[in-house]
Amino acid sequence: MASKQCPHAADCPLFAAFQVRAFLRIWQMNYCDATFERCVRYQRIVEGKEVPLSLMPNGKQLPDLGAPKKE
């Protein structure tokens, strides 16, 4: 059986957000390899919608790590 991978896996900008490669690989195994159709990022691309960099494959948002904290 041939391996099925998301056609956007090679250039997904989300990958740059992961500094720990092991975490990135977990996301890739769960969303990019074989079952990429359930990736919310992929779904938005197919629908022609904007894909925020902070959008995770499961639909959750990463916190804005670059914004200054309010005191």
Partner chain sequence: MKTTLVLGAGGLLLGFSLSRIGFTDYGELHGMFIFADLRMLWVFAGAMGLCMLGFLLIDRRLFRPTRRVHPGVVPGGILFGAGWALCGACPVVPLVQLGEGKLAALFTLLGVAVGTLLYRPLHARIFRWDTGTCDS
The other form holds:
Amino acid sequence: MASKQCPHAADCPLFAAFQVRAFLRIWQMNYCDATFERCVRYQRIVEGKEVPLSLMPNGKQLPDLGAPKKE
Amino acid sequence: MKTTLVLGAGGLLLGFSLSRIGFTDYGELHGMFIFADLRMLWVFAGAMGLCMLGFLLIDRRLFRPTRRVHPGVVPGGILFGAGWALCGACPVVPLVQLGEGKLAALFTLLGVAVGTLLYRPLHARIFRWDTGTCDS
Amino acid sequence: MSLLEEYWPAGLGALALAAVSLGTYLGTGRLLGVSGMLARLLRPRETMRLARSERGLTDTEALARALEAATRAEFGGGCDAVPLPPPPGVTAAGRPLPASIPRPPWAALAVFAACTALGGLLSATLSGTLSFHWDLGPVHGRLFSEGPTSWVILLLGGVLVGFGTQMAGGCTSGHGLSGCSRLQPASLLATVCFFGTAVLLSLLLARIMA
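Just the form predicted alone so far, so send over the form predicted in complex with its partner chain.
Following is the full complex, with the preceding chain placed first.
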């Protein structure tokens, strides 16, 4: 079980989200655990770029959710 | 909107107090670096202590080590320190100096901008180490 | 009125800087780090695109729906048959998603930068020292002479500051204040390096030019 998890799991807001919805765990399985090198978020860090909260590991952006109702 | 107001007020207080502390005065800063005048060292030691106290009261989880010790920390720190001794400026200082009428800070500001923009393409091409966090 | 004429005593200066650092964290949810803010300010298009893509993520309900749609698009029905068990304490419906804190928009960064200069102007005006000049005072003049020579030094020093802070991932505020006060090992190491180098180089310069 001592698999190599993404070193950023602890502070990745998406990883945190994967922990609280069962159906999202499939992302963790396919990216964060062991094969994190293919996570686009991880790749952006290695290039020194900022990582949007809305960028999924497969490189797709979540759709624009529109302006927040209230700040 | 709230963020803008907070950052505006924070910037105003930061600029004003850095100027009143003497942090934008090259002579004062040099005096601190050669230990001729320890006042500003105490400013920083005190600010660090107060921040520590504040963060302890706000949320202990802030003390979990999240900042990664990557291979750029030491060389980056050394380059920054050398530049700081030469121009007397950490990144916010030239802006404050311009407000004070120290026009020479235009050169410092230009340098800081060039150095900042220069780093990322080099990092992506050459260094490529893992710098830290998905949430910065 | 001496607080406007003389430099502040250490206690007052410490209080003001701590207020900025803690206030920024409490007010924006993010720790103060000027070099990072400056880097974002210098890339307006990217910063604005980032802010647009993060719009609305504070609405956790909408975020949950968007995440579910993205998951179905990627894995189809596979996500209902995940071999990983749900994390402890999580039902099928799940716990509320953790709230995400969007980065400050570009305009807020621009306001911040303008306000720091305004703070300097205010300080110089109130203390009666406002005057426009192209040198950094007698000490800088003695070490690096004046005019074009000193400007080249400032430019070079600025490049080192910009490059070095990006490489180290922080400056006096991000590493020095926000990081060291939270005992982050990387920040303590960076601070020792930049402060130590500045001290050594300054001692060397003072010796050579004495």
